[in-house]
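A single chain, nothing else alongside it, follows as structure tokens in the form predicted on its own.
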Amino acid sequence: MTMIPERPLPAPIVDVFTAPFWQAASEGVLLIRRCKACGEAHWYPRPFCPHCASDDTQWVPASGRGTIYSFTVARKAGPVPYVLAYVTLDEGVTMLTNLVDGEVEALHIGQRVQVTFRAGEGGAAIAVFTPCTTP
């Protein structure tokens, strides 16, 4: 059994567009962008909709729950191994993120995960995911 170790997370780049995302993260809320014209959610955040090109988009809270689409264990990228994953949120968007708090050998594609937040360098809250204890 190998537990996923903690590792330092780099400070995010915060600008006028992403400030609401980082403020919500500091309050334990994961935000995504949703288009007000077509209703589709999207990730990564951008000021226009990748589905219909509308610029009428807004930040909305996400459930913070999803499933592992794919993952890899990076053992030689630095002094501390870590798990990078694509997680598909229940809202349908897929995020590149880190997995924490689980056993490496128990991780599998399709596994349910939920968001949690870790302090990055500089103190910003960084969204990461942990295996769900309930379905």
Contents of the next structure:
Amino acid sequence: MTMIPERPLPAPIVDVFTAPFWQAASEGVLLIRRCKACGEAHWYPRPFCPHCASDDTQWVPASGRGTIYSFTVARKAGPVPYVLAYVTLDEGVTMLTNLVDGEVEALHIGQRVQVTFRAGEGGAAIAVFTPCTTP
Amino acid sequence: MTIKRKACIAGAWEHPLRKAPDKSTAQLHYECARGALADAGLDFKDVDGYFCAGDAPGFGMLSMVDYLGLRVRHVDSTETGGSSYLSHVSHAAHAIATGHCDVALVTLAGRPRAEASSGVAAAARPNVPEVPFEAPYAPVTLNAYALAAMRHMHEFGTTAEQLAWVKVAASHHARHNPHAMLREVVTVEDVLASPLVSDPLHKLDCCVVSDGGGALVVVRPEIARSLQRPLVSVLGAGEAVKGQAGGRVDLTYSGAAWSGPKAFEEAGVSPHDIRYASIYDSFTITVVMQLEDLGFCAKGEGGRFVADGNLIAGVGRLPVNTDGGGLCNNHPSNRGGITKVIEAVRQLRGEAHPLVQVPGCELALVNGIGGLLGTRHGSATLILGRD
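Next, report the structure of the form predicted in complex with its partner chain; the form predicted on its own has already been given.
Once more the chain from above appears, this time first in line as the rest of the complex follows.
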């Protein structure tokens, strides 16, 4: 069995809108965005709702648990291989991410995963996902 | 208002170079423009509309109009990656139909081989809304297509062997093309034996990286009839953009599911009528998904549709990319749209290589996918006919 390889993560881009997202990440919390007008969550986060166009949206913490929608072992994209994936959070939105801390051969679509954080360049926390140890 | 039979593709030219260390990108654009205009029997002074996309150097369209010495009254620099040039043909037909120009020149050129600049990750620059939430994870072009391939296999049982047949077909065509980068016939086994680059895609599931380019001349039908070339008319067109839908990601279909029906409706034909198809082949999975989305087979049946040589001219049920496509012939500037149109024009004129020419080819479809299938992409469909 091969452990999932990891590549160094870059520093995140922080601006006025994304600052609360990165602050929460540093505290181990993955934030998503939810619309108070239509109730729908969306990803990637925006100051308005891409489903109904209302600007009455807010940051809310995600459960941090989800399932693998798709994944690929990126073997030639950089000096170090890594696993790129789409994870569908239990809140219903699907996000692009990297998978870490599991066995490559055991990865499969539908697998339960949970959020964990890795330090990017400069130390900021970046959300990645790892296979769940409990169902 | 329709563009059906309001414009003709009178000139089409593909640069024979596949590596251009000694020519600038602008010079390649010029050589492509000169080639397509000569093919049509027209001159630079006849051009009154100009179209280019993100591969144009400098200030893009402004730089190129100035560099080429054009005097234009209509311009368009629609940028949808590799599908841009299909959109340009459609937009040129609209401009011609509404009297905004008579002779439209479309050019593409680039030198990613000479510059070693293929498949780079999205630059982590500020003020691009998706970048903070995607760039950390390095969704490089190839990997974004692999995500779609992995999901397609999971949902529909598509196999690596079936994907490989797309490459096999391209190689059977490329052996007849003296300009093709890869002219050796490959087998399904060869594709599967090539290294995995981004699971489930192997090295031979990927298009070539090439320098060069191409150009098209789209003209008013009255002008086309005055030239000494077979008449190739634009019959229908469709465009679509597909992204991640605010987190409701569905990787099982491409924007061709939206651009295709619009083009078929405008042309008044159906997939059963199409005798030849140029299908954007950045990767083998790209072709399988478009064939399903365009209605050549049911959703999920694409793998079975392409297997057993069904895309090979003279053998299969739908000849696709008879020049060898991006998989074997040419993918200039990492953008394959214009070469797709050029080969369709050759087929409709009866000027494809005799060993891949579709007999009596009167109706062809061209589909382009630009951007990244897995994250956000454009799809453009053209239906062209021989009059």
